[in-house]
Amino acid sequence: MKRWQIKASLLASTFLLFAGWNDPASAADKKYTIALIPGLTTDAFYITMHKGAQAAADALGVNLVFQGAPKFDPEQQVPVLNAVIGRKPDAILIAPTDKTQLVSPLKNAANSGIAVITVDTFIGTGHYQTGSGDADFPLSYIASDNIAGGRIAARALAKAIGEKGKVYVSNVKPNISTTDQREEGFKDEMKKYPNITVLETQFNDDDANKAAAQFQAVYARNSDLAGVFGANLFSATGAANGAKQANAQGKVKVVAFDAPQSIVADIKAGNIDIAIAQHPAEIGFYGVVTAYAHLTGQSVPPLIGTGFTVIDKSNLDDPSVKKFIYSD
């Protein structure tokens, strides 16, 4: 936590130095108040974003409220967004569920002089603040390049099946704008691999029980399939026990895309095969971070990218690697 605390007060000395800030003092006149609206509470994604979140808050002085939905779901936080607006924070920090059912309630925010910056997922297109269309307002989008994870996905499962064979990607559903990237950037990378065919993506509507019979299906259709890619964790854990169901496991690789702790066992008997781990607490950091600069006068980047870390076997113990697998 002291690591986050010094890195935050840092980065936010980085940015009043670079934007000529005069009068430091005035930052500590007000106490600002930002609200981090995640994706759902119960995830360890979301869990470990609000730790970074929390670390510089503490560091910059600033109230940080966490409020959210138990499920992944627009209909949910919809309502949710509504409560926080009506408190009247200075920004919100949000994980939209739906790229086009949270612009309008979103654009209410931002019209009651609410500063508004995506986390994780966005609006619209994502790009921000390029003066067209209607989901461009927001200041900012924090979040990892979620085509380049599916790229590193697609990579990395290539390699594990020799770069041979069938595979097909586990979805939760369209128009949510993580995974549906996730998947473009894996589709778009295993074009690269000839003898690899990509099979048609199977929607999970986020039910582990569901994504395991589908897999059992494909692989009924399928007996050489090789690879599966589970766009979030619960593709990925719904395919795996799929796969055990119907005496796959070891023969088909299944690449999960996010790392909660319980990742580690999944890797250790063999379930899952890769993690690709994102890294939520730097999200949540610099979100706060990023808001903070706004409210005190400093422009902002309308993008802010975070990294990714390959998790298998041969790293699994390796502290380096150890600490990019979320809090729960």
Second form
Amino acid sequence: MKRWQIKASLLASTFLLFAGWNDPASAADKKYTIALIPGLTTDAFYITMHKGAQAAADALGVNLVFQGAPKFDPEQQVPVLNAVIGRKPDAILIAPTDKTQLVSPLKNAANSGIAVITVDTFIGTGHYQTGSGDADFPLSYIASDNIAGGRIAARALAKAIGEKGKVYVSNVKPNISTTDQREEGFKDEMKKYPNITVLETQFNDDDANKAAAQFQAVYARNSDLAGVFGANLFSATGAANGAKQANAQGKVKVVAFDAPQSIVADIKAGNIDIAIAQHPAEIGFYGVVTAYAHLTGQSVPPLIGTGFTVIDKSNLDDPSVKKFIYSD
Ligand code: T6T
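Show the other one: the form predicted in complex with alpha-D-tagatopyranose (T6T), since we just had the form predicted on its own.
Complete assembly follows, chain above in first position.
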């Protein structure tokens, strides 16, 4: 190699080295930290969401932190959120446990430069980046279509009870976006069935034992009770347990939202008729991908919808269905 050739190649490599410092591509080489704050840590729904998020984080070389409270409760979630904000992650993915109580703590996160995305649940109206209202600042909302899910539940329960009789919704508590919308979709769809009466909703505070006791109380007042819609994992599990304790399993039909292993076992045993599985792994996966896209300068959609898989006795061993059963 001639001397000028050596000089030229040295120059070229030096240039490349320095160009790398300012090259936007090197921004993508930065190790981003994304925090995922679930509604609560011990729920198979969020455990499965975490798995999906971790798969995306591994693929993208992102550092994923999973931190949450042991109960689905804004009073416990806000201190967790504040601790996470203190660690200054690049982005926060959060399932807010209340539509209004999480607005101001999340605004603090956004004001300190952290990208905020909500997964599963939303704050405000769930319409983000509209330029109106005080809760449109999150970049994106990634979730199931919960109104549609409530409608699916209503149709399934109506069919199971021969389109007549008394039913009620076992629900968590008001002001949670997901479960509010499921109840709304369910009740609206039930208007199409004139011979079905929807009794007063029973709120269980995400406590399956309370949901079981409520089943027994409603059944004691209404021996002709035909069905229950359990609007989330603990509501459905509790309703099915209540039916067993009251010796009403099979007689009172139960439609469950969510599909952990235990609910699938209840379908096998005939205690639950149908489970509407959400796709929490997809929610977690797209959550991380969306945050990463934003952090690396891409535009992101304000809403990403994931689907459902309806599970009953006829399909629960089908591999294309089985993959949507939640991990414990
Ligand atoms: O149904 C899910 C979730 O979508 C909801 O927001 C809260 O409850 C679950 O986590 C199930 O327990």
